[in-house]
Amino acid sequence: MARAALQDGRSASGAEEEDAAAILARLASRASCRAFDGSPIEPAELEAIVTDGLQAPSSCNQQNWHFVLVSDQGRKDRAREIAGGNPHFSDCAALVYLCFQKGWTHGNFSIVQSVAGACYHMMLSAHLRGWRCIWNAGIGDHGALREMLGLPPTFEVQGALAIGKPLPDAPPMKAPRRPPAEVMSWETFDRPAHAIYPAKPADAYPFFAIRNDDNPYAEWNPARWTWAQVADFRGYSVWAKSPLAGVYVSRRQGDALAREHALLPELAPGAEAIEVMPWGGTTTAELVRRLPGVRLTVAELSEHNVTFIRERLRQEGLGEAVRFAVMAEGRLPMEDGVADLVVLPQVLEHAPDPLRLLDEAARVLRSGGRLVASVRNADSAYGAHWRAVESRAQVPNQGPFTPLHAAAVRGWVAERFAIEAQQGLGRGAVGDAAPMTGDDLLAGRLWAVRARRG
């Protein structure tokens, strides 16, 4: 391209800038993939990709990294088993385990930075060669990985790079990137308030006192977040998984959701329904199936959530069935009295102001319209588990939440609606969705209700 540019009378520097822009645009089109078709990769090409990664800089040029290439199907299946929630480990062409030698240049994570730089160089190499990748920090039990990889005790495994060819219907989009003005500033730190998430007040936040499973500074209480912060967090974190069909669904969740949806009223074709803040679209897909002919609108906090749910529904063959609206400050962008049904699927516990959401549901419902809502119950075995275990960890990707007292929520609903049916779900802390009735109604892991607006 540069030679042709010179013949056209343009300067060499201008031509080189054009070349650079084209290269950078192609590199920027790289997108993560979790849906691979199982195509194999030639050993020589995989080695070439990893060799390209060796051109990355390393701390003190010591290159104390090591990369274990895994393409054997049995080993990939074992890697998936160890990782738990990474089915793409079995379906990719190969895994590259990213390792480093412990004991050198640990200050400021320099060896970790070195391995990360090499990994990204490999991802760009794979992208330019027509492959798709995803880097995974969630690789499972390190002890089991050490055994599988024969890793000596002086080496640490940092993550795994999955490389493969995408399925024909793999999500085609790249996860959203923040506007540059949000993540860069000149001379001193300056970042918009909505993009800085709350932490519990402390004199200091020592790095090594914070772990995924034990974060004493994690602020789970949504009342201490603004609506804009919740929207920002959920809008970017939802992309921690690709919008594939069936993601975020377990058998337990599916059983509970089916019982929640059993509370849905009969609606005539053309009726108007609104689902509020479903996050990844799992409940949306089931609502579409349960309410054929109903005009469903999803109200979400972030346009990024909307983009994710659109693709999720497209993956499930439901792409044209739903309309979308973006809400701000917890207010639904609809006129008064326009809906026959409002669904709040485990949403109130995520809201900075749950009473506002209930007021908004009452406002947009027609007389005789129904509310169907569910909440995680603080007065349950799960509530005790949340306080003792879950809430000690980092805030989950679906955003901050605090289980609510089912009796209190029932009172909030009764102040605004006439309760028609209610149920408790899940006797144990985790793992079941058993119906709870009678005296145990308010002791289930979840409490769900159908109520009518007068």
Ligand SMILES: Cc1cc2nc3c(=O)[nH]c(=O)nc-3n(C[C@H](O)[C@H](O)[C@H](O)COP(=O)(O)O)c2cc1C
Second form
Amino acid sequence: MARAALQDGRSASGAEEEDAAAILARLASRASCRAFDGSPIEPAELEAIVTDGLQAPSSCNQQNWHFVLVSDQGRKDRAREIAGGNPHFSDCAALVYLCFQKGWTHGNFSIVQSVAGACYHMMLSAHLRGWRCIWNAGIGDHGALREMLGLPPTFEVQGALAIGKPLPDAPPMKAPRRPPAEVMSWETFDRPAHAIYPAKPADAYPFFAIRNDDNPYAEWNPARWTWAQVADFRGYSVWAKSPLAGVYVSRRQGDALAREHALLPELAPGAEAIEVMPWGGTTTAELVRRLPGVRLTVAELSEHNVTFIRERLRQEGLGEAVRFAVMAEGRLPMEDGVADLVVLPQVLEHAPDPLRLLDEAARVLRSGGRLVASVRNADSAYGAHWRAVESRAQVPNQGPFTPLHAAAVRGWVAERFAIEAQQGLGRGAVGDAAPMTGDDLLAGRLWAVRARRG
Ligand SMILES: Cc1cc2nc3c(=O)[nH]c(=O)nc-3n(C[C@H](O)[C@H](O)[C@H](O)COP(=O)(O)O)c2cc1C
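Next, give the form predicted in complex with this ligand, keeping in mind that what was shown is the form predicted on its own.
After this comes the whole thing, all chains and molecules, with the earlier chain placed first.
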């Protein structure tokens, strides 16, 4: 501890400094948990944790917060149903709903700031008492929640803190942190370029004109991002969830992925495959299952994706054989002609420079090696939906992307490889993975290809 001071201004003794350092180290070891073992919490213990949180400061000291403690299994299950996809709501010991009284926000969301301070204080208390937590803004429909909690109209609910005991094999790690110098500057604003994300050019960015589902400034075109910005954004955002088995899997993806992977070539055991930019490893897990005995290397833009995917594969019991590599500026850190297979699972549309990725795939493949790639197609019902609806929202955690024209991508592939098989997938705007052939080949939501390096 460089500087510690008692309340009356005297310097802390050496022993107190050591004490403070130990406490701070313990607080820093807190990590979110989204895999609880279902064990209960004593009501007095839960009340003690929430009571600790009440020591937080609040705007005008009004303490206009309110915390609804939910430990009844039926209510927790209902909470999970309302949230729509938070299994940890059912399995935690208790949920603490974070509420506040409306009408005294004092500007700058200070009531929200106050509730947030109390919530973090509760998390630290729970951590010191041997519990683990997850703070959730994703709580679902407020109307249904109001009914479940009996919330009066003058109160708002803004989140829920889930507290419980972890499953024995819950991921032990904490989400990565930015280097401090990246997020603090003295006297005036200063921040490295890779950690400032592009927005559409405008004179001003009025706060209330920007919503998650309607952001006129969201820059979805990866060509307006640098590789370093894309790497930075994707590497931290993937930690929005824990690296648990099955994370980031949707049925829609599953159906389409099975059809994309049907294009994979037969590979002998010991063959070398490279999967490029699989973000959270959803496609990697399937690829490992489909290619037993193949030596797979996952290449990602950020070390933080690597850590995530490695643990996720471990959780799925698949991790042993996979190796990892970090790309700089979209280049694969491999020698020429080393791979039998390169897989690009819906990544060209995420790339600031998609041709570089195709050039890199051609460079690292040996003669006769195969490329298997898929892209979201601009010339499809989905492409129209993306332009009208999806791209109006905030850039997703997978990073900025813009669907590409299947015909153009087919041309890029044909310039570098011999196309062996191709298919369109998905007739509708969202939700299906229907095969598209003949005249409709280039009109599906996805276009997928297998091509051979000459
Ligand atoms: C205001 C707030 C809202 C959050 N909402 C969610 C959520 O809805 N779902 C979720 O899984 N995690 C949520 N988180 C957890 C973050 O993803 C997590 O804190 C972050 O990845 C850092 O990881 P760590 O807590 O392990 O340090 C939220 C965190 C905060 C502070």
